[in-house]
Structures are given as structure tokens and as C-alpha cells.
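Given next, in C-alpha cells, is a single chain: the form predicted alone.
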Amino acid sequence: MKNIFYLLVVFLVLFSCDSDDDVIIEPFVPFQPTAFTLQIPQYFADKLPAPVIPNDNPFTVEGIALGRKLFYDPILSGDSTQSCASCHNLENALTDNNLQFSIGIDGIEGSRNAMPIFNLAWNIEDKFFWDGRSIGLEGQAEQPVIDPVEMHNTWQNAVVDLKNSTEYQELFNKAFPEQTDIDTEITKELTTKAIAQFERTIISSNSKFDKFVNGEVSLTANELEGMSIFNDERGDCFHCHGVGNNNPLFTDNRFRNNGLDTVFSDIGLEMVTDNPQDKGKFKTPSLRNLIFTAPYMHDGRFATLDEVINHYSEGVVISPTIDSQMLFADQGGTQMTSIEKAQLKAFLLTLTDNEFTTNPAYQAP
């Protein structure tokens, strides 16, 4: 009798439940990531265009946190032991210790020297490497996961090890969310936006020379005629690498044949425009953080920045397609003096930024 009277009262309660009330779900709501505001140096927002930054692909602290990530991460080559930071050490400003070629997984070496990577926002030109193969920063960082002296992988392949990480699905989730409540699908273009984004936050503005420019610190003596020397026609440098504090990234991002060569075996910017007006032409360079980049050139063919001077003073040879900016080509250079050589090597270790190369926000997180 007791158990039927229990029952009985729990017939009751549940009776009593209106049975048209409904579940109350709540509507998905997408991550939204937080955007990211570049801090842009006063010096360059002076001087400089606004940075080119992709309408699809706009700085999120997600989005730059994967890039980040990503950039030093070896997943994404055929064997998981190469990055993009193999080749590219914030210590030597983002190149590849001082390594005239780097070398692949398969121990392969290339056969041009690793760029820096800093104050590619700015790059008006959005062509990218030494011959201008890629455009934009997210194509550029496609090309050396398929290259097969590089990382040596596929895309497919290594999508498909980000897609087992547990972790990237959560990171990709949170920096590319998607409008319903089912996980990002990892691609190819993803994960290239968001090294791209990673690089764009990548800044060096804060040398001697800055400092000067600021009215922070003074130049010596001869770091000043140094910088005489760059701005006019006895180091006739200023033509592609800008005029003294007009030019920030200190490189018009041009491609230009600076009289290396009269005979080409790497023919540069013709391997990809197939004009032979182009043969022997290669990225200006920035001239910033020389101290750490070393080897200089394309192909790293200088290993001190006292061959590089001595090469515009008397190294300079003609080929049909030299750059019209080298005026003194016809002499082989401007034929500095000695003291003018040691003056305009002074000047250019001021653009030295040695808090760069240890900036917390550029190592691995």
C-alpha cells in the first residue's frame, strides 16, 4: 500500500508538468576573435604608407597567436623536424645563421640566401622572395612546405597532421571560427593567413639611427658623414634604399641588377616574368640589422659587410639590364676612399636594433 501511495504522488508531480513547455536551447553564438591593432612606430606612420593588410585576412590576437605558433612549429614539413624558423632565427634578425644556403630536411642545400623577415607590412610592392614569385605574404609562406629542397612536404599531407592536433583544432577554432557550432575545417589557406597575419606584427624600428631620428640619442662624428655618404653620390646608396630618414624600411622593395654579374647563372626576377629585361634583377634588401644578416646578397656571395662597400666602390660590373640608379657603373663603382668606406660602415651599424632580436613577441611561444 505504501509503495502504491508513492507512486501515486510522483504520477501526480509529473502530471502536473505542463506538458507544452518547450526545452529553452540557446542560440549558437561564433567565437568572435579580438581584433589586433598593429602598433605602428610614429617614425614610420610619418614617412610611410598605410601597411598593406589583406581585407580577408585582418590582424586578430588569435589569429597572430597560430601564426605564431605555426611559424615555429616543424608539423608542417615531410619529416616534422624543419620550421619556418629552421631557416629564418630571430637571433640572426630572421635569417639563417649565417648560413650562405640553408639546407632542407633531406640535407639538400638551395641555392639563395634566407631574407629577413621584418617590416614586410610595409612592402607596397607585395612581391615576395628574391625573384618575386609570391604574391602577398600568405602566398609566400605556401611556397616552402611544397618545395622539395625545403620542407619537402604536401599541403594535403600536412593539413592532415594539423587536423589530428587536437590542439590547432582548438587554435583554428578560436582564430577562423566558423558561423555554426561544428569545428573549423583546417586548410591550406588558413593556416598560410595566419602565418601571414604572425608576420605582419613583425617590426624592427628601434636603433641608433631611430633613436636619432627621435632626437633620443646623437650620432657620432663619423657616423653622420657616414650618412652624408649614403645620401648623395659618393656611396650612391640612397637610390634604392631610401634618403636618409624618408625611408624607414631603408629598401624600396624594387627589383633592381645592382652589377654583380655579367653572365647569369640565376637570371632572378626573368625566371618568373620571362622578360629578358629582367635577367640578373633580385629584391632590394633592407639595409637594417646588417650586424646579424650576413652573408650578403642573393646568393650570400659576401660574407662581410666590408666586402659589400668595397663592391659599390670598385666591384661594380656592366650587364645589359644593370639598374639605371647605378650611375658610377661605368667606373666600376664610386670609388670611395678608405676613410669614406669606414665612415659609411659606421653609419650603417646604426641601424642596428639589437632589442629586436630579442623582442619576447617574435621567439617561440
Second form
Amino acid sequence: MKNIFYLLVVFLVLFSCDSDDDVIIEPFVPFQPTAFTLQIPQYFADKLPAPVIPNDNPFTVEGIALGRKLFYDPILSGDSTQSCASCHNLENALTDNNLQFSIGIDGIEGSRNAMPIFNLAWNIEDKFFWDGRSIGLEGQAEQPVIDPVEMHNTWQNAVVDLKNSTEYQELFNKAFPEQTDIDTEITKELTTKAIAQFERTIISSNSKFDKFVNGEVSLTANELEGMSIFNDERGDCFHCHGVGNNNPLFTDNRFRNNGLDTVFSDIGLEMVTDNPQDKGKFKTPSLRNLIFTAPYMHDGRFATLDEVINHYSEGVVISPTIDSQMLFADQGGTQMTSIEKAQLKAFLLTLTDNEFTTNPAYQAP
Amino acid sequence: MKKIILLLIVSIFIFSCDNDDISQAFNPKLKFTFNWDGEPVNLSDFNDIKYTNENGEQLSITRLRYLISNISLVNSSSDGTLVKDFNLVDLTNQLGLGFTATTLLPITNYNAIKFTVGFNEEDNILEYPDLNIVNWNWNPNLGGGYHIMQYEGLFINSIAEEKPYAMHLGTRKVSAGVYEPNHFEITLNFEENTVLNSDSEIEIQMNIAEWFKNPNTWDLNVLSAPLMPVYEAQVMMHENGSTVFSVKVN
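Form predicted in complex with its partner chain, following the form predicted alone:
Below is the entire complex, every chain and molecule, led by the chain shown above.
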């Protein structure tokens, strides 16, 4: 009897063991997104610090693909008519089709010129918009969706629309997988993370000037002279836009007043800092791809590059916050001759990057 | 008995070793401050025409950043132990105004701190990504490399107009393709018997007014801006730079 009892116990143990085994026969293996390494052009790697990639939003192939799809999808707007790409067109170096002001889904015009999107991973200041009001590309991407003169949506609404799409659910599951067998909860945070991943991959580094720096092509005599003008007191551009051979971004992403106005309808950085010393200061833009991005300045006031150059030569006006690197402000500008202006313009146009505006990796998926 | 003595000696040795490595060493702490003949100058003092230079011009400060390199501490056993390669002191953007070095140095008597204002010729041809991205480069046609200082403001000239000045210091251009370096070496002596430890803060002070004083009394009516390509101005700034720095150990 004792023996049988013993046997029974052993059996029970075995049985229970077995049933345990049953449960772990097919363990859940979370999806592993594919790590992605940003291909940094050698000249950027040599001259610039490492790009800003937040620890909590590393690149993945799936994250970038999702971000790219979101960037081109009108689903994020209030009436599903407008995507980020509506105002950030790759053929225009991701600015708005040469419009002075962008028009939102309600047909209302904004008051600032759309900014280009390239080389933003090197914005070590990590402040975005003309007035720097958003921190990080993730933070920036929240804004257009809810801006009443842009995509005029609520995030609640946008998230519901995304959740109703089985395709997006699948893509979020892959880009931001859960550790257990459940769907990823689609949120504003994950949506903006994906968009930011895509934006950080966008690099412009194949202009004629880049090829010149890499020793692949030479510049014409006029272009070379224009570069000298850019870097010396005849143009005096480099203190703010950088010496291109050393700073391929052509900006330091800092905020300045470059002498456009004496009275400010748009106070720029002051709106964010509430400091009157910041009145009329705007983010110093890159000078790459200008041929695609007209009109110019935060309010798109200049239709052509000639107008921009004339501003710096003769049109500068003084106000209390004007940058002291607008050295010749008291005489209206650097007073370039017409030949110098043409040479400076020729140099600026060497920053045109056709490979960038036609790069399939940045086009609609 | 012999064994016990040996053990004792070994343990004393280990103990003293420990002591040397940890409690007898420190990471030098530096701080950079500005003053106008002793009056502290902070960012909040910018953009206000409230200073008067040696020559009598009233002026404001609108931007101030400078670079020092090969920052080293001097004591009786070393005439310079490197503390940091370089530091861009940027009052405008409130960056580089202080740091704790990663180098561990022995806690002992130190005589002086020394550094190069700007980069020396060897270092000035190297590439510094952290400086490129903040537009610290010097015009390639003036010899290239990096700025030593950018100090700018407005002054009231002899006919009562507000004019800009820009004391930008960097490589001097003698003639096309011929350049002279413009960095200079500074050694600042500590008070006698200065022992540095982890509580010490070495304060490097810049008296901005000195840029206009010694040995050259600077007349902004004659030299204000642009000064980058002006050889004579570059030499005079270089000379005046020798007296702008002082040190205090807190």
C-alpha cells in the first residue's frame, strides 16, 4: 500500500512537471527591431561632434520606416488632408513649395516661413523652430499636429485614428515591441519618437562645395572669391554661419538679430525666454540648398538671394538687440560691390545638393 | 615573530598605499570670472554702456568668449602637470565657466597655474569638432585655425556716436600667405604655501579693462572694428593680454 501511495506521488509530480513543460513549450519571443547605424559622411565625422541621439529613442530600421510613413501620411491632420510633407517638400529641401507662409487645413495662413529639415541631428542646442520653443525633435513633432493654423488636430484624435488602422498597429508593434504578447499601445510619445528617428536620418552632404572640400571637384575663380568674401570683412558671414570647411552645417543653431527690423511684429526668441534682450532674435539657419528654399528669413520677406545679399550689404537697420557681429550695421551693411555680390552668390549656390532632394530614402514610402 | 613583523610591515605598506591613492589625491577645480577693474562683470551687465576705458571712452559689452589651452599646475616636482587640454570660456552663452578636471593630482603645495591663451601653433592646426560647431574658427585667409578671443560691444566715439568695437584675437596676417601666431603664455603664481585639495577652487579672473591699458592705451576711435585683418591691432591686443589675468584660490 505504502509503495502504491509512493508511486502515486511520483506520478503526480511527473504529471505536474509535464503540464509545466506544456506551458513553456512555445515561449513568447518579443520581436527584436533591427538596430540602425547612421551613415555619417566622413567630412561630417571629422569636423563635427557626434549627432544628438536621445538615449530613450535609439534608431531602429522599423522606427525610421514608421516615422517616414507618418511624415508622409495625412492621417495626423484634423481632416486627413495634410501631412508633414505637405509643408516640407523634399524637392524644396523639405520647405513649403516656395510659399512665404504655409496654409493649414482650414485654409488659414501661418506667420512664419517653413523651415528646411536636414542635418538636424547635429543641432546640439536641441532647440527647434525659428524661436527655439521646442526642445528635441520629439518635442517639435508634437506641435504641427495640434497647431490650429497647421494640421489642426488633437493628439487624442490622431491616436484613435492610428489605433483604428491594423497596418499602423502592426508597424508600432514592430518599431516599439512589447515584452509580452500584447499590442503596443499607440501614443503621442511613440508617434513623435518615430517621426524624430526619420528626421534624424536626413542628411545633406553632397553639394559641389562638399565635393570641393573632399578634393573631388574644384570651384571656379568666382566661387572661390565668393568664399573669401563670405569669410572676410567684405561679407562677414562666417561668424554666424560658420567657416564651411570646418563647420559643414553652415550654422551654429544659435539665435540672433541680423538687423532686419527696428520695430518687431514678431519678437522671436523673446516670446520663449520672456527676456527683452532676446527681442527679434531668430534661429540662424543653414545656408545649404538655398536655391530650393526661397523665400528667405523667418517671415519669408526676401523673395530672392539677391535681396538677401542686398540686405547684408546695404539694408541692415539697428535696434537694441542687433547682434554685435553685424559689424557694419552703423553703415547699413558691408557695402559690397556688384561684382562681390555676384561672387558671394556664386559661392552660396555651390551649397546646392541635388542628390539630397532626390534621395529615395527620404521620399514618400 | 619574524612573520608577524613582516605582516605588520606589509599591512602598513598597503595602508599607506591606499592613503596615497585616494585621500592624498584630488581633481583640480577651476572657475572663470570676469571683472572691470575689480567690479564683477556678469551676463546681466551686458548691453549697457556703463564702463569707461583707460582712454576715456564709454562702452558696453555684448559678447565675450575666449579660449585657453594646455592648462597645467606647477609645483616643485613638476613645472606643469596637464589639467585640461583646452577650455572655451563663454560668458555670453554661460558655457565653460568652470570645470572639475578628470586628472588626479597629489594633494600638496603648488606654486602656479599656467596656460596658453589661444592654441599654440602645433595645436592650432588640429581639428576640434566642439569648437567648429560653435563657429570658433578663424578666417582661413588670415591664417585659419581658431579664434583666441571674441570680445565685442558698443562705445561712444569722439563725436558722440554709438559705434561697434570687436576685439577679435587670432593669427596675424603679415601679407598674403604669411602669418604669425598670436597666442601667448600666462603663468599665474599662487600665494606662498598654497596647498591644493578637493576643496580648493582655482579662480582665473579676467580684468576686461586691462585689454585697453597695458602697455598700449587703446583708442577705440582709431581701432574698433574690424580688427581681424589689422596686423598692428593684433600685436597690440597680444601685448595688452599679458596683464588681464589673475588668480585666486578659494
